[in-house]
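Take a look at this single chain, the form predicted alone, given in structure tokens.
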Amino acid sequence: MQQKITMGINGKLIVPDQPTIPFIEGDGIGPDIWKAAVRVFDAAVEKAYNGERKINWLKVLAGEEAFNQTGEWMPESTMDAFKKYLISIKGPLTTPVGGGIRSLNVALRQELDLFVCLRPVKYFEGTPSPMWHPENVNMIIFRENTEDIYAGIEYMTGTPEAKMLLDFLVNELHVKKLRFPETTSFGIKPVSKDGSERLIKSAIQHAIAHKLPSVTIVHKGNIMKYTEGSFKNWGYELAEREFGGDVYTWRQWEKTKAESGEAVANEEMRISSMGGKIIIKDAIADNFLQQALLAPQDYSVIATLNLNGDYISDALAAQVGGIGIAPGANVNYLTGHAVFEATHGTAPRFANTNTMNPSSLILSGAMMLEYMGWRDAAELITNAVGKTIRNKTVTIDFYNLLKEGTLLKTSEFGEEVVRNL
């Protein structure tokens, strides 16, 4: 009998002891890393709950495997399963070439309205890193997932649609800043108040629930004043309106400082004056990328728009070992729908070699278990991955960067994590 995870009327998930969770193995290296990861998931749940809880895995198809078997890249039955069972997990998927779905990942996010791309970035001791102090990197990124450039509103130069838009811009809106209008393609960047608020609200709620020190709104509002600038302003307004008892914003601080004539010399003094409240601050995107290298300890929760979030997620992941170890999820906190995923690509030339690092998928599974409320199992996995890396028992990507170590295949790495649970 299939047991479904459901969303309760209080906005909290109701998780049975033996939930059905759909999974997609993925393309390329997907099957290799899935086989290693699922052993870890099952072993952790068994150990944490003494056999009283168990996941019933439901295989569904997408990507190349789906296309080869059904002629469709994303069968309707797969999307139906993701909708029905709320929570799912997937390996990397190939993006179809030459028409059809622009991206299977983007299709899932749009169809299920998964408005948060959730990317935690944390250092595991012993992981090869270009940073002097990678242990200072401990952030979680809330990337808006449905708007911005990724909305896919684009028109190629020379098409009737591009000509219509060009005529409207020039003749109706009197735009004069098109340098080469006759050879210009267009992309439209939608940023809504509703979309911005639900993303930033989720980030603040996460910071409160986990007692984290700050939420930083990362934007390029100094240039894009009505889209990214509004994202920042709407974020401050939301924080002050709905979380006034729990947060203190830089905007409030600047107002207080202006009225009182006081000045605070540094961030530590600023924080100490907040009375333990979570600080809501903002940073220009390019400056944030610099500060994330120079002073990563100053940042905790990041709320940002889609394109910025794409750059930031991978840049921060590189500081703690790369996307091979970076977990991720796409979440709708209102409906409960969530898709957890390996954040890297399919690496097709390494398919079926049993050599690649499964850590991204394993840690995404730990995120999934935590989201379900099975925190004991999630903690077991996270600690076991950390111990495996500290012992320098690693796959080829890390092995090549370590002076000493033991080289493991994908399956062997999974077995080592299970032993370290």
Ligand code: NAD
Given for the second form:
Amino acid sequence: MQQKITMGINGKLIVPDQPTIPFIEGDGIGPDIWKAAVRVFDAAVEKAYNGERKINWLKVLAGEEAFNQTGEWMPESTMDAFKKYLISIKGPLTTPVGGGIRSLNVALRQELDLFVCLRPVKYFEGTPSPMWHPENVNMIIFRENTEDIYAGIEYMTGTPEAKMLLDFLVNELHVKKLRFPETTSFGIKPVSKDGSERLIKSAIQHAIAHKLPSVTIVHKGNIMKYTEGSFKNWGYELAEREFGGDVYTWRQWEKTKAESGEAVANEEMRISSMGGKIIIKDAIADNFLQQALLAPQDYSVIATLNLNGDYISDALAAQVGGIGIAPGANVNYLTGHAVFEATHGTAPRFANTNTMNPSSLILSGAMMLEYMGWRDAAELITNAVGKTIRNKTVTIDFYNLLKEGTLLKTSEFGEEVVRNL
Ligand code: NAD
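Go ahead and give the structure of the form predicted in complex with this ligand, now that the form predicted alone is out.
What follows is the entire complex, opening with the chain shown before.
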């Protein structure tokens, strides 16, 4: 009988011992990395729970494989499985080219309202990195996934819609700031209080659950006051209103400082003065990108809007070894729906070569197990990937940069991780 993961009335997942989890192998290098990764997942679960727990994998179709077999890129049955079983995992998918076809990843995010794009960024010793001290990077990014300039409300200059919008802006709102009105295209940036709060709330809850030192709200509120500035303000208000006992905000600190006339304190003084509470602070996006390079140890959980999050995720991933190793997930913490995924694309030139790095998918699986509450299995995987890299037994991407060690195929890397569990 199929066992389903469900969401309990207390907002906590109910995970049976043998849950069914749908997976999409993915296109291009997807089948290679999936085969290597699934062996690791099964072996880790077996080892952690002595055979008492087991995942029943349910193959579902999407992307090129689905198109070739069914004529559809994202069959209804796949979407239904993702809805029904709550948690799923996927390899990379080809973005179909041509009018009217949405990116499959975007379709999944929208259908399941996966409002958090989650990207942990952690350094594994021995990974080639452009940083002097990559071991200081240990962050988790909560990127808002449904709003911002990504909402797709855009109008090309010259279209009737752009003309209507131009007329409205000039004649109704008396906008005088358009430099070249007749050749301007428009994009609308919706940022809501509800959308911002649910994202920032998830980030704070994660920090509390994992005993992390801080949550940084990254924004460009100095320029975009009512969208990104509000994101920051709503975040601070929410933190103080709903998590007062657990957190201490920079806003509160500023107020105390002003009242007591104290000099500006450094980060350590702030922390010690707060009795171990989680610090909620903010950073302007451009400064954050600088600080993430200069003082990454000062940042832990990052809560940010969609576009900032896009840039930040890839920039931070590069600091700790790039896209071959960065895991990710798209999550709705309210319904429990979550899709775990390799963050890189299909690398079509390398399809069926059995050469690419399966770490991104393997570590996404570890995130999935952690999300299910199977922490022992998740930890086994993370540690085994760490050991495999430390031993310099690596795939071609790392081997080329390290210029030493043992070159492994995708499948051999998976086997090595299993051995190191
Ligand atoms: P890509 O990530 O597929 O590849 C870029 C380069 O990164 C590759 O040539 C390869 O050198 C390297 N690379 C990628 N994955 C690697 C791995 N696991 N190990 C080692 N090296 C790796 O990006 P692209 O070429 O821009 O996109 C190809 C296709 O993938 C497009 O159709 C795109 O739309 C799609 N895509 C899908 C996703 C997704 O499903 N999440 C994400 C990005 C791109």
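Between two forms, the rigid core is the largest collection of C-alphas that superpose within 1.5 Å. All of these numbers come straight from a predicted model, not from anything done at the bench. Residue numbers count along the first chain shown, from 1.
Enquirer: Determine whether the C-alpha of residue 181 shifts by 2 Å or more between the two forms once the rigid core is superposed.
Expert: The answer is yes, as the C-alpha of residue 181 shifts between the two forms by 2 Å or more after core alignment.
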